[in-house]
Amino acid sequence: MPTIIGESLPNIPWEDKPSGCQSVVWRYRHNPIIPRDLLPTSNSIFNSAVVPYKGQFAGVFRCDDIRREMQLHSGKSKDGYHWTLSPERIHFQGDDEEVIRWEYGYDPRVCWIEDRYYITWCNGYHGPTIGVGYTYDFEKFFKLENAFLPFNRNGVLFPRKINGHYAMLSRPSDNGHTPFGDIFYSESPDMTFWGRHRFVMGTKGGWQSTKIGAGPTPIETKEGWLLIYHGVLTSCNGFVYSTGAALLDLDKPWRVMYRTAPYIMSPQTIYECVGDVPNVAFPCAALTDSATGRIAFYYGCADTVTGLAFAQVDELLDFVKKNSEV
């Protein structure tokens, strides 16, 4: 029986890990994949979402543009390497304007649940909050509520109902460059009123010491959620982004069961430590194969360029147990 659960994706993007390769996580070769002038507007293009589509991949991507300003990107691919962005911005429709008033955008994820994609990202509505939306084609989009008051980020949903309810991760924040964060859990009978809130985890030392927050959609597996999260620590050069991996109750996913005391990869290479913003390792989407047990994550590399690595989530699930600290 396959440890994750869910569909097979024989046309994930994959490369063998290198020979030595003593990382549980390692990087593709031709890294960066999308590079940050991608579209002639775009000063940079980082932490983005991708999913499969149609037999190929679409996606939702942060374009910070030429004056700076914080935009989200609709983007298609035929082999989740090589990318073609919509020059304009996603417009997002509704029937109520305070709902759909576009003020900026970043950092989203996108989730497959029943019969739509659901897009989660930091919406601005006076201050940082979770904005809502779905798309069926990534073509036309729609807004829903924002799902908490300011100020909060990093919402990611889980792939399916949880206890007949939606489930989303989140990290209560502040307005700036926020120096604290833990991940939450919250419900929601329709996507449109959240609550139930449970603390899910909180910092700890050295990589994660300054916040933490969630990453790509947790992955379902045969022995808990697989959460591939992000951990920051304040060094004396400023923030250091890393990543680190969980495994959370399947029933219960605020119950934490195992989870990495060291990272599984942190900014170390080029392109994630020279850019606008100097060591990030950010993850936003991970694609799986329940066949073969792959993962492809795509991460933003230092807040300029988008990367891409991979892992097998049987090793991954094991250096998890192996080296927790909860």
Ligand code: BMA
Second form
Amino acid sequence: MPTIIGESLPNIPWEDKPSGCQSVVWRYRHNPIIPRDLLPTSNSIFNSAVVPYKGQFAGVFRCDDIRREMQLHSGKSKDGYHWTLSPERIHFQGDDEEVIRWEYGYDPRVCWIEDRYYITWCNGYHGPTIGVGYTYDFEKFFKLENAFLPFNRNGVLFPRKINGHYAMLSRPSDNGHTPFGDIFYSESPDMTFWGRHRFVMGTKGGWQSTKIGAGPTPIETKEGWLLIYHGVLTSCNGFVYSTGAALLDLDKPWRVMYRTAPYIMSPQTIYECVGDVPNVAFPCAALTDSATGRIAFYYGCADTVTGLAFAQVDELLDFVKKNSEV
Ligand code: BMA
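Given the form predicted alone above, produce the structure of the same protein in the form predicted in complex with the ligand.
Entire complex below, previous chain first.
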């Protein structure tokens, strides 16, 4: 049985680990894949989410515009490397004016569940909270109720119902550059009402000592949900956003079985260390190929551009287990 439970994706973007590379995650040689000015109106394109779509790829992108307003744009790609973004921001449709009212949106995640692509993002509604919407075709987008009251960020759906309910991770926060933050689990019978909240995990030492937040849609493996997440350290120069991984129980995902004490990736390249917000590596999406165990994840670099990095599932699970401190 393959380790990843899911579809095979023969055209997953992929590059073998360079010889001599000692880390469990390696970057695409031609990073960044999306420049800040792909659109004439974009100041920066980062923290974005992609999924397989009709044999190719589609996604929802965080584009901060040249007024420095935070917007979401849809995009399509034949190969996962070269993207065409819609020049106009996404306008969500819905029956209730109060629900579709738009302030700002950022840090989207996209997750296929059952029959459609759900989008969750940090949605402005009297402060940041978790917006939920869906699309079938990345052309028309529909908005549901916000999942929570403000303030909350990093809402990440699981790709299937768990014990009969939709399931989401999120990170309660404040209205600013929150100096705290733990990951919680919530469930819903209908994608509208969310409850039965459970604590999943909190801050730890070093790279994850200030706050943590879920990254891409959790990856189902035969050993548990593989969660790639970000962790923040406060240095004398500000926040540093690194990436770690954890393995959550399949039926009770609030139970953390393993969690990396070291990071699996931290901002070290020039495009992660220099930009509008220096020292940020912020993963929001992962493509997986169950046939080969390949994982390609997309991450925001320095709040400016988008990068691609790779890992092999068995090697990553092994690393998480061997370097775990729960
Ligand atoms: C967080 C979010 C992310 C951003 C990060 C670093 O609070 O706003 O979008 O990448 O800060 O600035």
